[in-house]
Structure formats: C-alpha cells, structure tokens
Amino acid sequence: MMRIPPAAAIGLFFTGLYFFIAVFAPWIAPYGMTEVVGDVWEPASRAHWLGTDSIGRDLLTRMIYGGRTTIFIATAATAISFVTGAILGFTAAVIGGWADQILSRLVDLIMSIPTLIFALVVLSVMPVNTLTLLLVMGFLDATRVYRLSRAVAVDINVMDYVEAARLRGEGRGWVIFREILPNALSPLVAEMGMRFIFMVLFVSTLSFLGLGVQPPEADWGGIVKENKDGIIYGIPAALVPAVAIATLAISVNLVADWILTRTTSLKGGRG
C-alpha cells in the first residue's frame, strides 16, 4: 500500500468517496429526497450547491440520493452475475461433456438477444423493483462472465497440482474452490471492474427509458431523464449525472488494473 500509484490512489479516493456518500447518504444529504425547496432549475447557489431540479428538488441531494441507488443495484448485480457466472462456468469446466455442452450453448442462446433488448422485454412484463432489476441484470450478465470463468478454468484443469488433487481423492468442489478459483482471481478482478461499470451504465439506461428505478426514488439514469429537457434551455442539471457515472467508471477502472497488476506481479514473484 505504500508503494500505490498515483493513478491507483487517485482511483481509490474518488471510489471509496463516492461508496462512502452512498452509504452515509441519509446524513449527508441537505434535504429530503423528494423535497421541493425551491423553483424549477435555479442555478447554483449557498442553499442549493448544484441548483434545483425540474420540479425544484435539491440537485445535490438528488444527486446524493441517486448514487446511493444506482451503487447499490450496480453492486449487488455484479455480485449476483460474478457468483453464478463464475460457478457454473468453473463447473462446466471441470464436469465437461454433456454437462458443459448444455450449459455453454444455453449461454450461447441468452447471449445471441442483445442485453438491452432482452432486459426491455422481461422488465416490459414483469412488476419493475429493485429485486426484479437486481435478477434480471445479474443473471443477463452472468453469461459475460461463465464464458470467461469457463475459458480460464479450462486452461487450470489441465495442471499438474489440479491432477495432483484429484489423485489425492479431492472432489469437485475441493477443485473448483481450492485449486481453480484462487488462481483464477486475476482476470476476474480485472473482469469485475468492467462489469460493475456496465451494471452502473445498465440500470442508469433502464431508467431513462422508463424501465429501471421507478420515481420518485432517484437514480442517475433516472435524473438525466427527469431534466433532459432543460439542455435546451442551457440547464446543466442533465449533465452532471453524466460527469459522475464518467468518474466512477474511471476510478474503479484504475482500481481494478492496480489490483490486477498487483495479484499477476505476486503470482510471477512467488512463481
């Protein structure tokens, strides 16, 4: 930790910034969320540091509130898709066969429908809430995510010390958990990064569409939906959802190459 990078520190202070105001939003937050304190898109000013809203709610506490949302579903969803995923990718590898051959073109088939599309159309018929958009975002792109734990734990099932194992009578998921997944972790780290960036930019589209968080719950997307209207007029209240979904993204991107490059150089010292 005290030979971090500059770019690594800088990413670790802007995400731990932004997870740190999710998950004290309640006390940092200057008023309530769906408050009106004042008239429609006044600019910035001492009571109202980022200006209001197209209803005339505090942007900054929307802003506040909306990345406490948008973080939470973004997190819990890239868990969802790294747990199953990374399972059932790490099992077909190691079963291989029929077992495989079932799993990979299933996964084949959900992959060949565009995300967008096929999230569209389950939420379209389905009660849109936060459990319903966590499953549907999770297990879409945990088929991003079984095709690399798959194409990874191929390659490691083949070593001597998973063929060591096996010999010494261990199971599956004495492999699967003891021999493959630890040596696994660097592309997956680096993989999780990008997935929950994807997730952020997921459910932030599903809410401008209409189809993510459900007003007046606040969320990104939902925020550069509800003031696209006043970029005509010159309003930047639209823009600046936009100028945060942008740094968490690079942030957590340099936290994640870190990672990576930390775990990869530690694996080639101890090799």
Second form
Amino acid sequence: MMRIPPAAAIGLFFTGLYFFIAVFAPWIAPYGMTEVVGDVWEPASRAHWLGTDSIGRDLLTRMIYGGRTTIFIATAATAISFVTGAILGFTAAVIGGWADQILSRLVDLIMSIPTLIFALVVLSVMPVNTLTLLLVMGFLDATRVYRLSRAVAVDINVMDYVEAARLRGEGRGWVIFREILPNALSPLVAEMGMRFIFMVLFVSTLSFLGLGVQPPEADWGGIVKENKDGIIYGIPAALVPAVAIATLAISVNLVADWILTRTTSLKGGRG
Amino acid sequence: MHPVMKLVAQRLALGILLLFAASVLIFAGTQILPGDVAQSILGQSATEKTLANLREQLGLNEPAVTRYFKWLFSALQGDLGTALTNGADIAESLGRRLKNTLFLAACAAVVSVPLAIALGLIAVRFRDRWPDKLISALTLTTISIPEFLLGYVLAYFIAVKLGWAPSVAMINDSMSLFEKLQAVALPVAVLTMVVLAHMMRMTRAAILNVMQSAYIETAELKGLSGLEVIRRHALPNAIAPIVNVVMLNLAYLVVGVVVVEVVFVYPGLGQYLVDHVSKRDVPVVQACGLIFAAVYIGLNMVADIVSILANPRLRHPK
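What would you give as the form predicted in complex with the partner chain, now that the form predicted on its own is on the page?
The next block holds the full complex; its first chain is the one shown before.
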C-alpha cells in the first residue's frame, strides 16, 4: 500500500467525486434537467438544496447536469489536444529538418494570437455545436502540448536505445510509439492535469459569452450566464458554479502535482 | 552595426513578420468553413436573393487571396470597412472603444505591477514560511477561478452587499477622471487579481532563480540582513526577468479584458468583439481580432527587446 499525502488525497477525493457525479448525473439529480419545479430564484430549502434558477428549475439539478457537460467537454477536448499535439510533436522531433521547422513555426504563429481571441474569430463563422467547440478548443490547445512533447522527444530521440531501435531497422512508427511515447509519458501526464483545468476554464468562459454550450443544455459557464441578472438583486445563484469550478480546478491541480513529484522521484530526478 | 542593435532590429523585423502572418491567420480563420460564409451568417432560412446580396457585400465572389490583400491594404490605411449589422464605420466605433479598453487595462496595470513585485519579494523573503504559503494559496485560488466568476463574486459582495462601488461600469466622455475611476473600480480589481497571481508567481520564480547565485551566498555570509540582500544584490539582477514577466502579463491582461468587460457591461473593445461574434458580423470580428493580436504581439516583442537590452553580456562584443 503506497502512502498518499493528505493534499493529494483530498484532491483525489474531489476529482473522483466530480467525475462520479458527471457519469451518473441522471441517477443522482433530484429533478429533470429542464423541469420547472418552483418559482424564480427561490432561496435554498429542504426541497431545493441550492434554490431554483432564473426560470424556476432546481439549481442543484442544473449544476449536476452542468458538471456533466463541462467535464465531458473538457475531457474530450483534452484528449483531442493530447493526441494531436503529442503525435505531431513526436513526429517533428523524430523526423527533424524541414518538417520540424514548418510545424514549429506554424505553432509559434498560432500561439502569437491569444487563444480566446482566435477561438472567437473562428467561432464567428462556425456553426455553434458541441463538435465544433471540441475541435476548436482541442486544436488550439494542441499547440501547447506540441511544444512540450517536441521538447521531451528531442531529448529522448538521442538516447542509445532509440539509436539501437533505428539500427535494427525499426520504422518511425515503432520509434515514436514504442520507444519515445513510454518514456515521455510522465511529463505529459502531469501536464494533462493543467490542460484539463485550462479546458474547464476555457469552455466555461466561452459558454458564459454565449458561444459555447447552447441552452437548454447548460454547463457551469452557461449557468452563470442564465443567473447573472440576479446578482444586482442580491441573489447569489450565479456564484454557485464559481465554487464548483474552483474546487474542481484546485483538486485536479493537487493530483497533478502529486503525480509529477511521484514520477520524478521514482526516477531519482528533480524532487 | 552594434550587435545589440542588430539583435533588436532582428526582433523588430520578426515582430512585423509575425503580425503579417497573424493577419493571414485571422483572415483564414473566418474562411475556414468548407461551405459558404454568407449561408452560415444568415442561417438556413435565407433566400437566394439575400444570400447573393451578402456575398456581393462581403466580396465573396472574388478569390480569397484578392480579398485578403484588399482587406489588408485598406486596414493599413485605417479603413476597416463597415459593420454588417448596422452599417456603421468600424474604425470609428473601434477607436472610441479601444480608448476605453486601454484606460481600463492601464488602471489595472498601475495597480497590479507594483503590488505583484512587492508580494513576490515578500514571498521570497519569507520563503516556505507562512506568508509565502498564504500568498501562494491565495494566488492558486484566483488562478483556478475564471475571470468572469471572479467578477460576479466581487460584484455580489462589494457592489450589492456592501454598496461600495457600482456593479456595472458605464463610462462616457462627459465624466470626470475621478468619476471614471470610481466606475471602473470593480473591473480593475478583478483584472488585478487575475494578473497579480500569474505575475507574482513568475516574479517569485525569477527572484528565487537569482537568489541561488554564488554572489547572494557571499552577501549573506558577509552578514547582510535578508531584505538588504534582496534590495542590494538580488533585485538589480532580477530586473530584466521581472520586466519580462510584467510585459507578458500585460499581454495577458489585454485578453482578460474581453471577459471582464462583458461582466461589467463596460463599453470597450472586448464587448464589441463578443457582441459581434454572436451576430456573426465577420468584418468587425476580423478588425477586433487584428487589433488584439497586434497589441499582444507588440507587448511580447517589447518583452523580448527589454531582455536583450538588459543583458550586459550582449553589450560587449567579443
């Protein structure tokens, strides 16, 4: 049995809890997602633990389904970003030369424009649906994964075992997936936590601006948008997602930190 | 030519090249759809006639390359075209809003830069003791909450519950500077919190990096007090990285402004952009995107040039 430091344990617990709720949302939520169950902005009560929202739906239910949407989109976008970014990054490092130059300069260029601004420009002509959102978020973020995985792969690429694999005649596919990938995994996994949080914040921001998840579906950013008018009347419904996003982000951060120190200490590297 | 000047000139040239390439990318970003831009702007219910009109208006009947150069040349001459939604001149409405946005960003910068450096220094001085841990826990929290939520949290507690500042930041030209400052108090606070966290962490890292040098150990061994070591030895050597950090965060600030403006209904460039993205007003989006990208690239360029100039090793050619 390995020892888990308390900070990481708390992180693991909340991360696990959020994912559990996301997966089993329909069985956990007390009401239907779009079901109107009461008055507008009712305060918290025994029947509605968090009160009701701007059109009288149960806020807890909305939050549970919203978490499901947010976590699903963030996870899928992170997956897209890692698959594209890592494959391109490894390929660039292994092939080198002009392919590396072209890819790296293209990534520099995309990163020279702020991500949010570029996403807004592209979303102004794209149809707004979940698939577009995933692709835009995933590909824009892949630039960061590309930089990291290229940097890691360039170091691994000159190792003796990679040389040995080349000399015995393995192809580029083997070198990338059987030699470089397993050795580059730990820094990538640690980075994955950061990218996931970034995706949660990114999709929330886009939805808040009305360009992400469309109603009646909601994610946490969308719930803020729906309830923001209550703020000036002193109704805190729009602040509930703040707590959810912050706890999720912090707990994933704690887990990622722990994984990073664990994997580096295993190798006897920087503590 | 002096080698430093040469490096600076190279970096300037790179910046201009990057800006040019970014304009291509922004233009291409709005052409990315395999289908018809006019169709996606007007939706499925559009008639053939309105579609043809819009295509004519957008110049979609010409090839993309021609359109790009037309757009670029008129943009260089200050003509950004007219908005599709209301036919207003984009350059004019944009200029006014850009001024408001820069005012907001400047206020946030004036507050956050000295604060971040001071907090960074405190965190280094009390490294691994409670002030450092407290500061890093607080900054981790503000990084973990998106800007717009931070905005509403402040609006709820400070504007609504306590009534210290207005919850919407409307400003216009007839207001005096003091009234304007009062109106932007909350958005500035939010932007400060967001940038402060990043800036403070990076400042702390930059100074810690310097603190590990041999001359710092010497200074400690000759008996200088902790703050004196930082002031006399660490800070001068950390200025270049800190200026770099500040510039990078100002670039970040320019983006953070977009969301914060929407939260506080502030008449700035960010809100203008977001409004027109949902209206699918492509010319306005392109113009705003170009300006944001230009400011971002410009600030990054300044950051690089400062670090070139501040590096004494480059001043004396071998």
